[in-house]
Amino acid sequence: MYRLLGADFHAYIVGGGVRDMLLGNEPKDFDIATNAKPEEVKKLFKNARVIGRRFKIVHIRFGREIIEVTTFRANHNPQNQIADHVPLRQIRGLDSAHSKSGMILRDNVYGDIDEDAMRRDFTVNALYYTTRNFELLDFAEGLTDLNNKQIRIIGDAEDRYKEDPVRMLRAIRFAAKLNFEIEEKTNKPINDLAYLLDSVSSARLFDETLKLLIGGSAQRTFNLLRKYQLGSYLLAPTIEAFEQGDVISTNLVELALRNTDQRLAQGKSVTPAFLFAALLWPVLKLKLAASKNQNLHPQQAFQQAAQAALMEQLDYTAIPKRFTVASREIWELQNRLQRRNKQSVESVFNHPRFRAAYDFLLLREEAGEELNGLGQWWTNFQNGDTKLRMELIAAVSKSKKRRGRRRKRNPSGVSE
């Protein structure tokens, strides 16, 4: 900010950084708004990189931190209207463009701070702070809405959602994160316009889903997604599985979301692969149940069900392959964790996904699934020395032999 100000530009911290400080929370990051054009910002900072076409911004890297710098935006030229489904490559050369349905396709028209404030999404994100005279500027009664604990969109809600349907998801995210209510006019069109998410790329919807679920309020967010139609455009398979009434599987999802919030609150990392393994577990269970009448080998049935669960979710959000592969490995290891002979135990214990699979196993037990103390066995195995580990494996082997002898003596399987 001081460097921009020193070069006779304006510079403000804007959005979430200001909002969170005013609420007494620790901001996750800081965004800067300025009247300097992206190219002018880049000249001032050797560590700067201009990114984006639809919405051109500058990333300035300081060590591991990235400061995002945006130039003040103005309203679009209403004549730059493009037919729906026209490829973006055909609008090169335009600073602004929007589709006939109202969606912004390119947003690089620059203006002043007053115009910029009115282009922002919600009032609580239109607060600007500068070190020049240490001023806080409020253009849209954002301070009032902070005090009233409400999320209110700037301008006409229907028009703003049509410009960018992801704003509906942002309304949900901020309401959950801040524990605010969504103001009535902001809330009213959401269900009617949820279908607009169909026009958003599945890659962007994946990014937005992650923001929704790893922002520290995953439980509240998921409940809001189920309340609104929006959830059907992000996590439809999971939400539909919830309606089937499998209590244990739904418990597992809720526990996974709660644990995600707790880990983030403790400053720990969260892996999207584990999160999606949990979110899609009810879907996998339903598909496994449906395959029982197909006379498939258990391993084949599992492979088909896992593939089907992942492919169904990919119709909604483009989960990167590295995450789908890891989620599938977590599922596959659930079966392998039950085979506790020496060779199998060593193989599973040395698997790179063992820890995630073990945590998932504990989650299944906590959700109410009866696994005959399997989680505790693996806990003891990890904490034990070599001698104890061999004893644990031997005990399982003896138990299996005793069960085998009993079955031989009583082939009917009926207790005597």
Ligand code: ATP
The other form holds:
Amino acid sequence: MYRLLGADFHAYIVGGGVRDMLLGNEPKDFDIATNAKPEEVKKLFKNARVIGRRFKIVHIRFGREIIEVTTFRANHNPQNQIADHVPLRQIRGLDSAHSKSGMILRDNVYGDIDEDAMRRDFTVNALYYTTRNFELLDFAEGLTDLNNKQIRIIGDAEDRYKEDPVRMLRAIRFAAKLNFEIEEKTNKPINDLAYLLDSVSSARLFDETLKLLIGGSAQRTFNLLRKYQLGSYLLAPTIEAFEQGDVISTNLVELALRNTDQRLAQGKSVTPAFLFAALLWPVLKLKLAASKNQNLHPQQAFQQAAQAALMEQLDYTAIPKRFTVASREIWELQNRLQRRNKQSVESVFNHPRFRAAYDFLLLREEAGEELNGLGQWWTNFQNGDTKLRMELIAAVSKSKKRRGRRRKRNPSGVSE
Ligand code: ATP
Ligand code: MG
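Beyond the form predicted on its own, can we have the form predicted together with adenosine-5'-triphosphate (ATP)?
The next block holds the full complex; its first chain is the one shown before.
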């Protein structure tokens, strides 16, 4: 902001940076709005990159942080109306484009700050702060809504959701994260317009899903997503499993969301791979159950079910491959954590995904799955020295032999 001001541009902190500071929370990041054009911004910073086509912005890197710099946008009444389902390459080069249904395809028409404010999503996100005269600008009565804890859309809710259906998800995200209410006119059209999310790319939906789930209020967010029927456009397989699945595996989803919130509150990290492994666990279970009478080898049945569960989710959110690979490993390790001979213990313990798989195992037990103290065994194993570890392994093989003998005496396998 200081550098832009020094070069005689206007520059404001806007959005979450201002909103969260006014609420006494620590902003996640800072977004800057300016009258400098992307190319002008780029000239001022050597660590700047212009990104985005639909909505061009400049990313400026400061160490590990990225600051988004956005040039003031103006309203553009849809002259450039494009028929639905036209390939994006055909609108390359246009600054402004809407689909027939009102969706914004290009939003690169620049304007003044007051026009910019009206293009933003919610009133509490349209507060601008600058160190020039230390001004706080409020074009949309955002301060009032901030004090009343209201998420209120700017303009006509229906039109604004049609322009960009992701705003419905953002309403939920902010309501959950800030513990605000969604104002009535803002929340009314959501149920009816939820279907518009079908036309949003699965790549963008993946980004939004992550923001929804790792914003610190995953549990509340998930409940709101279900309440407003938006969940079926992001996490349909999971939502369906909540209707058909067993209580234990849906419990696991809820516990995973709660854990996520707790971990984030403690400043710990959460990985998308773990989250999706948990979210799709009830889906995997349903698929495994469905394949029971196909007479497959258990390993094969598991592989197929895992593949199918992940593929189904990929229709909604484009989860990058590195995460789906890791989710699958977390699942696969669940079986391998059961076998506890010396060799397999070593290989599992040294697996890069061991820690995540162990956490997942604890979650399964917490959710109510009966695993004969498997989680505790692995806890002891990790805490133990070499001697104790050998003893733990020996104890398992002894009890296995004992069970084997019993089974021989009683071949029916039914315990006495
Ligand atoms: P967070 O704490 O998650 O960063 P934020 O409000 O800063 O919250 P961003 O996604 O960083 O959200 O966006 C910055 C600002 O850009 C928003 O506050 C809002 O003013 C504007 N904005 C972002 N996305 C949209 C959108 N889809 N439609 C309209 N305005 C948007
Ligand atoms: Mg932000």
